[in-house]
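Take a look at this single chain in structure tokens; it is the form predicted alone.
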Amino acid sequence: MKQRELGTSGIEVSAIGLGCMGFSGSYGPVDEQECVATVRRALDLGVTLFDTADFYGPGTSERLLGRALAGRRDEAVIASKTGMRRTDEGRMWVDGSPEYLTSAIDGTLERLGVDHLDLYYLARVSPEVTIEESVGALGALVAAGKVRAIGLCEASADTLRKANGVHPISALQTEYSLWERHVEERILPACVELEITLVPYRPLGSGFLTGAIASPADLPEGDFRRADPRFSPENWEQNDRIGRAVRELARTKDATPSQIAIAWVLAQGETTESIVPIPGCKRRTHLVDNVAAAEVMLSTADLAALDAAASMGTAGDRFPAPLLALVDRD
């Protein structure tokens, strides 16, 4: 597997990461023993960067991941995000506030079972926080020799200015596929002037571009997706527009829909060696498909059509309301 470097803090990941959000229950009833399967042979596949959160369970991704990397940590590149919490009552808040994160990370590394995490993200952009008090803490753990480097998450391009101005962002984690493409006209360029990695979650449209899902009823009881407004039945139709798009390219070219879609995602950033997806899975067979993706070559042409099929825009929202209004837009 191709090698990118996080940023400019000379760690190095694999150009495809996993995403570890769906061991938490997120997309559905989990088989735990499953999701350690699938960890190790992401490892065995040549995939270093692992993604989770404090907050995704709570503390049950990391639980799970750092079941599946114990004894083998020395070959993992272990990324977990914090400053998004929850009331009694599972309503989202967000908490970048120094005392906070300094004291979110220990419960992290122990839930993991490691002494250092390699990449630390801000989760969310505090409204009630400056920036520069968040960033400044997440540096004090790397000072402190709990962190190696940060990353901030849904950050507008002014923010990951200022945020850089205070500590070196090595990543910004954000949604990025053929159906949400945001960061293209300002956040990507700033990240590529920043030397920042930009590292897409979502991108195979939370499942909607693999062809997997024929209507929004296939989606399980649990399943966050139930209440995504892309998923709608009223948006479907026009959404699947690019779902169809990707699977006629993936017939002519001998590949899956989840693989066309990683494969745009990299070509995006193939100049530049920028971008690393981290598509979520939490099957070993939907991980050996989305790892080929690496190897999956479009050309002008295909990138054309994908392009020409996602012209229209994505229709709905890319989240409901109250986590919409977390999202620190440009």
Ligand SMILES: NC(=O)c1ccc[n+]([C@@H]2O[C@H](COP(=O)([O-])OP(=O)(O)OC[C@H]3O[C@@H](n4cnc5c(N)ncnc54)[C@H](OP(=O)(O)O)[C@@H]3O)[C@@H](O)[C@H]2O)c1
The other form holds:
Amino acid sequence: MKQRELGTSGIEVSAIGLGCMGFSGSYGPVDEQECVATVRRALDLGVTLFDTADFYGPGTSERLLGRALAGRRDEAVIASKTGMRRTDEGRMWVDGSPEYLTSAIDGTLERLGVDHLDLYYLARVSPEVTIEESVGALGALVAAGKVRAIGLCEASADTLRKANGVHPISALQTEYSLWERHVEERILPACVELEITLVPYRPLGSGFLTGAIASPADLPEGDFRRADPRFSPENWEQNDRIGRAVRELARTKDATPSQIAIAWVLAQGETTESIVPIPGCKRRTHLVDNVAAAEVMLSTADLAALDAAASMGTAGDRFPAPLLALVDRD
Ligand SMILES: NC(=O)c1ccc[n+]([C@@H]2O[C@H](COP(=O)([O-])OP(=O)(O)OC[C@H]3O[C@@H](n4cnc5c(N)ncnc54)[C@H](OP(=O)(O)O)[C@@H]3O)[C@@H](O)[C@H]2O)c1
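The structure above corresponds to the form predicted alone; please give the structure of the form predicted in complex with this ligand next.
Whole complex next, starting from this chain.
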């Protein structure tokens, strides 16, 4: 597996990481033993970057990841996030206050069973607290030895610049895939300029690009994607144009659709070496499939075919309105 440096931190990670959000049940029932086995298999395959957050569950993903890494902590680069909270009614809100960010880390370390975290992200940029204050608080955690490097999620190019002026930002985690390319205009160039690694989340379009979901009706009752505009029946046909192109190319290259989707993301970082996708899964079959994407080489013609299919754009917002409102934009 190729290695990438997280920003200029000196921390090396595998070119493909593992997203552990599903360990808390966001993509259906969780088999804890299988999650643990998935993490250990990932390590065996050379995957070193593991992504979680204190609000996944809350706490359950961190706990399960910690259990899986017991005895093998030194082989892993653990990334977690904080700053997203839920009201009693279940509404998500952003708390970027220094008090909250400084206090949340101890719970994360305890749940993971570690004495320090490798990468700590601010999960969303607060509309109420300046980015300088939030990043200042995270930087103090680095100085205290609790965290090795810090990152932001879903930050605009301007916010990245301001943040990086306070403390080096090693990674920006944001959505990037064949069906979500907003980062290309300003954010990715800013990452390259500031030497910040882009960590694309949802590289499989929340499963859409894997080819495993034939229609919106396949999604079980209560699945969060039923409220995701991009999975809605009225947007399915347009969005499946991208899905079809991925599946077709997979057939001709003797690969799987998931591998093509991940290989496309990897190809966007080939020249800059600054992109580390974190496909999420909670079973070994998916993991093995996804890790093999590192070996799938897309030609210029392959990339052009995928780009052509994606050129009409994706129908529907990428989140339901309340979650979209939490995204920082220039
Ligand atoms: N910073 C943020 O705001 C943010 C937001 C969302 C996610 N994230 C992070 O990014 C990670 C990845 O995003 P994501 O998990 O939401 O979306 P994703 O990686 O695009 O897709 C995950 C879905 O695809 C399925 N899948 C994975 N590999 C597959 C394969 N080879 N064949 C068929 N299906 C496959 C998974 O199934 P199984 O689960 O059943 O294996 C799951 O349902 C998360 O785990 C989380 O760590 C961050």
